[in-house]
Each structure stands twice: as structure tokens, then as C-alpha cells.
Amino acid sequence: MPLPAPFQSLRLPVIAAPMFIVSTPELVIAQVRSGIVGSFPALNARPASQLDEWLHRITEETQGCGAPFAVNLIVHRTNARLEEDLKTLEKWKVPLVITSLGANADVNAAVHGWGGLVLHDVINDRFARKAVEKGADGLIAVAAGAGGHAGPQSPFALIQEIRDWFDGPLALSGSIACGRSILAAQAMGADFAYIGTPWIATPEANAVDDYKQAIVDGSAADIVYSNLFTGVHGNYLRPSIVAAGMDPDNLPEGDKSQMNFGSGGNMDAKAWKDIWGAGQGIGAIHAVEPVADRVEALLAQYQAAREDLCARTGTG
């Protein structure tokens, strides 16, 4: 099935994941200008009125680029801003909307009303089917090892189950931090790699220097999977948990009924601010470097991986 128009001029089959606090206009604009989909969570714009300013700036500064931008909406009932933010997205005719934490048919219909597309992130096949039934145009399979709110399933299992019945746009998230992994995602059946953590280690990211350096210094062994901080399981950097005075190997269970993504979760240290999210792919990140340079490196790795695979398989 041909990909929708917004995706046909990407330099790399990559969607940059929206990261709470970290993704702001500077990062999104750099991503789009580099030829990949840039995105940010609507809740990063605070107060809500700032969302209009951000969309004005991003729209203006990415005009003429081949890649689109996307805005992430938390559609869970705890998001008191959903209706207001949706109206702002409609004003700017945002081309791509990424929905999270509960598929919402009314939100999907609203986005379709202004000509936009909806991608919904899911952690299993059951949620994927629900999302498509409610009108999502595409899916983001969030597999084990992804930064932020990650699922427990292997990417092989998750992609194969979804592709068994769904032929629409599909992105894969989970430990993708090099060009070879982007190609692997496509080989498994995904159209795009959904990448978050590598963008934290860039000058454009809205993250403190210690956070960026922890990404550079860390490896997969430094990632802790816990539901304490927001009530939903996610992957976090061990050093930030230790710095907050907790034992990363003995964390209590979180309370899903107390999810509060607007204020950071159900503990005193605000999740995503004092507790740093990251995926298991951080071992591939060796320096803090500009978005444009990181995209160029990923592109070179991706092309080299394609050539290597052709050589291995004897295909042209």
C-alpha cells in the first residue's frame, strides 16, 4: 500500500518521537529541516496558549520542507487540555497527530476533518485493532526497549501480529539508534523507525547537560523498566533514579489510577524532569551532536547497511 503524501519526501524513513519536556520547537524544526518527521507533545507547551505560538513558529520555519511535523496528544481522561489543544491543532491544520493512551474516535474524526492523519501508539495487537477500528490511519508499535512508555513485547512478535491484518502506515519503536536498526525495522515490515532517545543528546534538545551526558555515557544495562513514575510502565535511566534517592532495583509498583501526565506522575520527583527517560539503544550514542549531523550519520549507516545486506544476500 503506497504511503500517504506527507511521508513520500523523507530523506530517511524516520519519525522522531515526541518526548515530554525534551521536544520543543528548536528540536522539531531541526528534525524537519533535516528531512525526517519532527514531533512534540502538546503538553510541552505551557501554558496552553503557548501551543498556538509554537505551531505558528514551526509552521513558518519549516515551510517548503519535504518532511512534515507532528503533534502528540494524550487522549487519556486525565488530560484536561485535550479539547482546547485539539482546537489549536485544527487552527494550524497540523498534518500529523500522534495519539497516546487510549484511542479516541472523536479525536480521529476531528483530525480527519481538517485533512490530517492520525498515528496511534500501541503496545500489543489488541490495542492496535482497537485503534484502527476507531479510525486511526496508522500505528506506532512500541516494543520492548523503547524509551518512555514502552511495551513488553519483542518487536518481531509485535510487528508480525500487526502486519498479519494491517497494511497501513506502521512505525516501530524500540532501541533504534543506528542506521542498521532503521533498515531492520523495515525488513520486519515497518514503514518507519520511530526514534526518540538519540535526539536527547543534541544541542537542540530541551534537556539539561547532565541528562545529555548520561545518554552518551550509558548502555542498555543502565535502563530500568518501571511503572512507578506515571502509573504506566516505562524505561528510565538508572543514574537519575539513584540521584533521586531511590533504589532502582527495588522500586515499588505505581498506581495506574493516579496517572497524571500533566504534572508528571504520582511521586514528588516529577517524571521526565528529575527522572530521565531513555531507551535501551543508548549504547550507540557516543557524543552530543547537532540534529543535522546525527541525521547525516544515520543516513550513511542506513545506506551502508543496505549495501551490506545486498552483498550478503546476493541481491542487487
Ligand SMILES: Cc1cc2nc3c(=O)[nH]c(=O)nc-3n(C[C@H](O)[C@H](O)[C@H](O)COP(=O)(O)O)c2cc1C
Given for the second form:
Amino acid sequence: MPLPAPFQSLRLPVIAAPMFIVSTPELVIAQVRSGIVGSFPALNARPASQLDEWLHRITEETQGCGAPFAVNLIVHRTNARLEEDLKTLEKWKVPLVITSLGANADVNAAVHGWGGLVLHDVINDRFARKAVEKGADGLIAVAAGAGGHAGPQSPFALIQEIRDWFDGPLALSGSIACGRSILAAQAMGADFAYIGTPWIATPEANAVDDYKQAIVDGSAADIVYSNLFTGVHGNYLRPSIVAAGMDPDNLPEGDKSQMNFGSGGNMDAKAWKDIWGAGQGIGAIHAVEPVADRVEALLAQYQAAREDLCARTGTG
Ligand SMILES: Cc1cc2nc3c(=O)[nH]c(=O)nc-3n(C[C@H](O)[C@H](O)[C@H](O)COP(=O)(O)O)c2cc1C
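Compare with the form predicted alone: the form predicted together with the named molecule:
Let's see the whole complex now, leading with the same chain.
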């Protein structure tokens, strides 16, 4: 199936993933101006009235760029802002909406009403089928090793199962941090690489310097998978857990009943401000560098990887 219009002028098949606290207009604008999809979670604009200002600024400052931007909505019953945020997105006719933590037919219909597209993130095939049944236009397969809330499944298993029945837009997420991995995602059957953690190590990201440096210094061995901090399993930087006075190798189980992704609770700033989310791909990040430079580097690596693959397989 050909990709929908908003995706046809990207410089690289990359969607920059939304990150709680980290993604603000500065980051999104730099991503879109570099030719990839930029995104942020609506909950980062606090109070809710700030979302209108952010969308005004992003819309104005990305006008004429070939790439669209996306807003992430947490579609969980504990998100008390969902209805209000949806109205603000409608006002600005946001081209792409990324929904997480629950598929909702009414939300999808509302987005379609203003001509937008919905991509829903899933960690397994069952959730993928549910999302498409409820009207999602595309899927984001969140595999093992992804930053923030991550699934336990291999990217191969996820993409194989989803591509068996779904031929719409499909993004793959989890540890993708170099051009070769972007090409690999496409070779596996995904249309896009969905990349989060590498954008934290940029001047445009809303993160403290120690967090950015921990990503530069760390490798996959420094990532801890735990459900302690939000009630849902996710990947976090080991040094931040140690700094918070906990033993990363002996973390207790989280309490699922305390899950709250709305205007407080576990999607509250505290868990994410002190305990730093990051994916296993950090070993490929060697410096804090501007978004534009990172995109240029990814593009050069991606093109080199294509040539190398053609040479090695005797094709092209
Ligand atoms: C610090 C951090 C915060 C995140 N916050 C959100 C969020 O608010 N909403 C969401 O849908 N995904 C969130 N994610 C997950 C990303 O959207 C994406 O799935 C992930 O970063 C991809 O894996 P990677 O980091 O290995 O590239 C977050 C990830 C990180 C690292």
C-alpha cells in the first residue's frame, strides 16, 4: 500500500518518538525542519492551556517543511485531559496523532473528522489487531529494548506477525540509533524507524546535562527493565536508579493497580525526572549533538548501509 501523503516527502524514513518531559516545541521544530516526523506528548504542555500555544508555534515554524509533526495522546482512562487536548488538536488540525496505552474508536473518529491520521503504538499482535479494528490508520510496533515503556518481544517476531495481515503504515521501535538499523527496519517490513532515545542527547531536548551525558557514556548493559516506576515495564538508565538510592539489580515488582497516566500519578514528572528513561541503543550515541547534525549523520549512514548491502548481496 503506498504511504499516505504526509509521509511522502521525508528525507529519511524516521518518526521521532514522543518522550515525556523531553520533547518540547524546540525539539519537534528541529526534527521537522531536518526532514523527519517530529512529535511530543500532549501532556508535556502544562497546564493544558499551553498546548494551544505550542501548537500555534510548531504549526507556524514548520510551515512549508516536507515533514509533518505528530502529537501523542495517552488514551488511558486516567488521563483526565484527553477530551480537552483532543479539542485543541482539532483546532490546529494536527496532521498525525500517536495514541498509546489504549485504542479508542471515538478518538480515532475525531482525528479522522479533521483529516488527521492515527498511529497507535502496540507491544504485541493482539493489541495491533484491536487497534486496527478500532480505526487506527497505522501501527507502531514497540519491541524489546525500546526506551520508556517497552514490550518484551523481538522486533522480528512483532513485524513478522503484524505484516502477515496488515499492509498499512507500520513503524518499528526499539534501540534504533544508526542508519544501518533504519535500513534493517525497512528490510524487515516496517515503513519507518521510530526513534526516541537518541534525541535526548541533543541540545534541543528538555533534559539535564547529566542525563544527556549518561546516554553518551552508556551502553546496552546500563539499561534496566522494570515495572517499579510506573506499574508498566519500561527501560531506564542504571546510574539514575543508583543515584535515587536503589539497587538496580534487586528492584521490587511495581504495583499495577497504581497505574495512572493522567494528570498525576505515575505519568507525573517525578518518576521520569529522577529515573531516566532510555533504550538499549545508547551504545551508538557518541556525543551530544544538534538534531540537524544527528539527522545528517543518520542519512549518511543509511545511504552507506544501502550501498554496502547492495555490494554484499550483489544487487542494486
Ligand atoms: C524518556 C522517554 C520518555 C517517553 N515517553 C513517552 C510518552 O510520553 N509517550 C509515548 O507514547 N512513548 C514514550 N516513550 C517511548 C517512545 O515514544 C519510543 O517508543 C521509544 O523511545 C523508542 O525506543 P528508543 O528509545 O530505543 O528509540 C518514551 C521514551 C523515553 C526514552
